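Next comes just one chain, in structure tokens: the form predicted alone.
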Amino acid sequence: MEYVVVGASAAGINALKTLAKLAPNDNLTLISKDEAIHSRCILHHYLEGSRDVSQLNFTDANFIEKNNIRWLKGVSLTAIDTSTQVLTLSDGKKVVYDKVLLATGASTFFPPVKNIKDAANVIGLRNLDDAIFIKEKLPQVENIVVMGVGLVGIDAVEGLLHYGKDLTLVEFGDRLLPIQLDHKASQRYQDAFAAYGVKQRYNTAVQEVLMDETGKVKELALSDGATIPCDLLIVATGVRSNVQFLEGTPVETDRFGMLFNPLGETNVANVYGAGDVSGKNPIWPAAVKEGIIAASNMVGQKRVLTDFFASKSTMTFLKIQTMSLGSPIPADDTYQVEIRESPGQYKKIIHKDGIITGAVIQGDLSYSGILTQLVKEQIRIDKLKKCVFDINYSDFFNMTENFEFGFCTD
């Protein structure tokens, strides 16, 4: 059997690990544009200088060699013929597959801002090449602007804090990490970054990239009428899935990316998908799970993705830990909110009809396991005999004769 995995990030590599374990006697091929396996979640460590390229690798030593994986690196997938089951690569090479996993990920989205695609020194932070570019430019730049303050944008800022540069965040939303955090949790990070001298402009958009005579970015014109200096612009306003090679094929996509079911199957036989190529759930843990599940099903061991929240993030910035689950803000007045606060600790749970729909835990994350268990067991928190924040692990060993947890009412 010829198994081919396209993409060397979280989904692709974890799929390969699974294939190597479940199908050790079959042929495994990895195709990737990347020439080094690296975690994009820790690119900021490379930026700040705390890790080199080898320390970004999240596989075991000699993973490729030990598992006899044929690795075609530095090339991208340009076409797939699903009738003959042949892949065409950017170097013209053809690769035949029996089953293929498409885990081609996503690329930085550059919003429709005047000159943003024409100006030099404008870059995203999506892969190792981006991080290398940014680091090489540092000796030549003074004013760095990060456009978008989601997880990638904050990674970039934290990685650059210690270089003594003038750092500015520009965010269209009204707070830092607006998808993951409510205003209170965001404010703690905003204050922490401000203490490091990071300028922050919220409710503001970049309207135009102004260039010098050599074509390099020199200033940004903002929606509030201000013009700010900028020698290096890091764009972190979202991603778009890498599905260009699917044009003209029967593999179905939607406006976000490639479509695949909870088994990782596309609508075409022997073609599977996992990770950011779907364009719907761009976080590392989800990509890992999807890669493992797709690979299991490729070898005939049925596994189904049963993740309960599309949005689940655990983050640590400036030594402040936070876990975010679902929506951090209730959608309307029909939702109820439970909050417990103490110095350095913030817990918030949002629920409707007893079902948890969102949560933010900031500070000590030891409660995160309890919270995850409550969600996993589908426990209605309006049926608890004690405060939801007082539940502990021992409570999960107290089951009634009806196999219900003792801390729940009927």
Ligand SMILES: Cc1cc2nc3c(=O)[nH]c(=O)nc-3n(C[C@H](O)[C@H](O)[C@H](O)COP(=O)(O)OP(=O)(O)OC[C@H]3O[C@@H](n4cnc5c(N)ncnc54)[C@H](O)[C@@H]3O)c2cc1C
The other form holds:
Amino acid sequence: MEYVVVGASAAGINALKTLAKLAPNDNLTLISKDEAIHSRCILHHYLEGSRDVSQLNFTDANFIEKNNIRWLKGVSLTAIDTSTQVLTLSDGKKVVYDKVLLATGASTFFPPVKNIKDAANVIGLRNLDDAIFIKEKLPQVENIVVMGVGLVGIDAVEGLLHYGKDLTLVEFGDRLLPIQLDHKASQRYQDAFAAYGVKQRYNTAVQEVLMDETGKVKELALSDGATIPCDLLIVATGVRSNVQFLEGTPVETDRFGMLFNPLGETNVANVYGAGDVSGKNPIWPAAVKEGIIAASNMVGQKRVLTDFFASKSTMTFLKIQTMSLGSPIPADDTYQVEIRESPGQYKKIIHKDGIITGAVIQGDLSYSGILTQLVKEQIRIDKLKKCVFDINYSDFFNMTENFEFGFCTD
Ligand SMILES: Cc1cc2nc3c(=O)[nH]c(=O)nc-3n(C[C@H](O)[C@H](O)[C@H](O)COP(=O)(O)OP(=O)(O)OC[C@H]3O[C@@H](n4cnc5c(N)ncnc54)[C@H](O)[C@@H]3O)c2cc1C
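Following the display of the form predicted alone, present the structure of the form predicted together with this ligand.
Below, the chain from earlier opens the complete complex, with every other chain and molecule after it.
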């Protein structure tokens, strides 16, 4: 059997690990644009200089060799013929598959801003190549602007904090991490970055990239009328899934990315998907899980994805830890909000009809395990006999005789 995995990141590598375990006598091929296996989540460590390229690798030593994986690296999948089961690569090579996993993830999206695609020294932060580019440019630049203050933008800023550069964040939303955090939790990070001298401009969009005579970015024109100096622009306003090679194929996509079911199957036989290529749940642990599940189903061992919460992020910036679940702000006044605060600690739970729809925990995250369990088990918090913030793990052992989950509502 010829198993082919396209993509050497969270989904693809974990799929290969699973295939190597479950199908040790079959042929495994990995195809990737990436020439080095690396975790995108720690690219900022490379930026700040605390890890080199080899320390970004998240596999065991000699993972590829030990598992007899044929790795075609530095090449892209450009086309897939699902009727003959042949892949075409950017170097013209053809690769035949019996089953293929498409785990091609996503790429930086450059929003439609004048000159953003033409100006030099404008880059995203998605791949190791981007981080290498940024680091190489550092000796030549003074004013660095990060456009978009989501998780990737903040990673970029944190990685660059200690170089003595002039750093500015420009964010369209009214606060840092507007998707994950409410105003209170954002403010703590904003203050912490301000203490490092990072300038922050919220409710502001970049409208035009102004270039010098050599074509390099020199200034940015902003929606508030200001023009700010910039000789390196890092674009972190979002991503688009890598599905270009599906054009003209019967494999279904939607506006986010490739479609696959909870088994990792697409609508076409022998074509599987996992990870950010779906554009749905773009976090590392989800991609890992989906890669493992798709690989299991490729070898005929049925596994189904049963995830319980669409968006969960855990982050540590400037040593401040936060966990965010779902939406951090109630959609309307039919939602109720519980808050508990103490110095350095902030807990907020949003619920409707007793079911948790969002939460932010900042400071000590020890409560997040309990919270995750409450969400996973869909516990009605309006029926709890204790305050939701006072629950501990022992409360979870209050099960009924037939092992139904009783909890402390009974
Ligand atoms: C800077 C940064 C920080 C992040 N921090 C966190 C974090 O703290 N926590 C968290 O949960 N998530 C984080 N994420 C998100 C996380 O990295 C992604 O969810 C995860 O990498 C998705 O894995 P994936 O395997 O689906 O795809 P990707 O990681 O996008 O990898 C795609 C792979 O496919 C290859 N590829 C793409 N197109 C082709 C093609 N046409 N042909 C061949 N190969 C191709 C690429 O080379 C790559 O190997 C971060 C992301 C970034 C960029």
